[in-house]
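Shown here is one chain on its own, the form predicted on its own, set out as structure tokens.
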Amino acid sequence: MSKLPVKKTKILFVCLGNICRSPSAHTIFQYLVDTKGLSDKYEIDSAGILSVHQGEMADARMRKHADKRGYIITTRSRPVDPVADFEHYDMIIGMDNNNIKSLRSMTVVDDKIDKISKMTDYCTLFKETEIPDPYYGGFEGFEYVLDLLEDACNGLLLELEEV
């Protein structure tokens, strides 16, 4: 007897120019998700809101850190896509409340915006209600943001797992 496949849950995790916040916890999630043997169950993603970045590289210091912690962040920067990302994915995370009014904006169908959330509400240890943009800081910024990630990503696949 085969088995039937497996459903995946499609995530998409969202910032502003997709190459510090979502990339990272794009790779963590993944991590995650690959340690634990539960890579056939999730379809995982990241993208920006702004195309600036389009086909680049995730920032430098943001790969450095997260190199540090045995992450591998090898995703190229690409722009949300409204129609094609809100129909594919079960979930659009965002990273701070601007990425989140501007994904609503960019709902085209109304009843795809239950599928919005923010990356703060899966967090079990810090009470942060935004994942901040480490973009023009220093390298504390850097890693704060990674410590919030990891955080949130662990919820979010508590809470996915809890069904």
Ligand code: 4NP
Second form
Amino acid sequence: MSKLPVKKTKILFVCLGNICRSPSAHTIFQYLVDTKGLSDKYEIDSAGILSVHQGEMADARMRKHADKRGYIITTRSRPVDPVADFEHYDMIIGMDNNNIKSLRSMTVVDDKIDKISKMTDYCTLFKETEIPDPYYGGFEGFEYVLDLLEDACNGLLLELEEV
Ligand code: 4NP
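Could I see the form predicted together with this ligand next, after the form predicted on its own?
Every component of the complex follows; first up is the chain already shown.
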């Protein structure tokens, strides 16, 4: 008997530059989904509000810290497409309040606004309300971003798989 195609849940993670936080969220969530045997249920990508880093690999510091935890980040930065991304993805998840504001203002069709949420909404251990930008800080910032993202990715998957 042939298998029915699964309707994938499509998720786009968004930060400012798409070289630190959203590539990490993308990679961690993909890792979780793959290790739980759920790969065919999800389509995952990441993008940035800015286009200045378009085509670049993720920040070398972010990749180094993620690598130490077993996450190999291979993404290339790209900007959010306000039309195609809001049409294609079911969930558009920003990392901080500014990302949410930018995403809301770039939405072309109003009813797509409901697709936007914030990454920290899915945290179950940490009480933060934003994933802080680690770009201009020290190594602790990158580790903390990974701590928060691991918590949020676990919470997000739990929420999606429990419904
Ligand atoms: P991200 O970090 O939004 O987590 O990728 C940043 C990367 C680059 C810049 C800002 C934040 N930037 O200004 O170039």
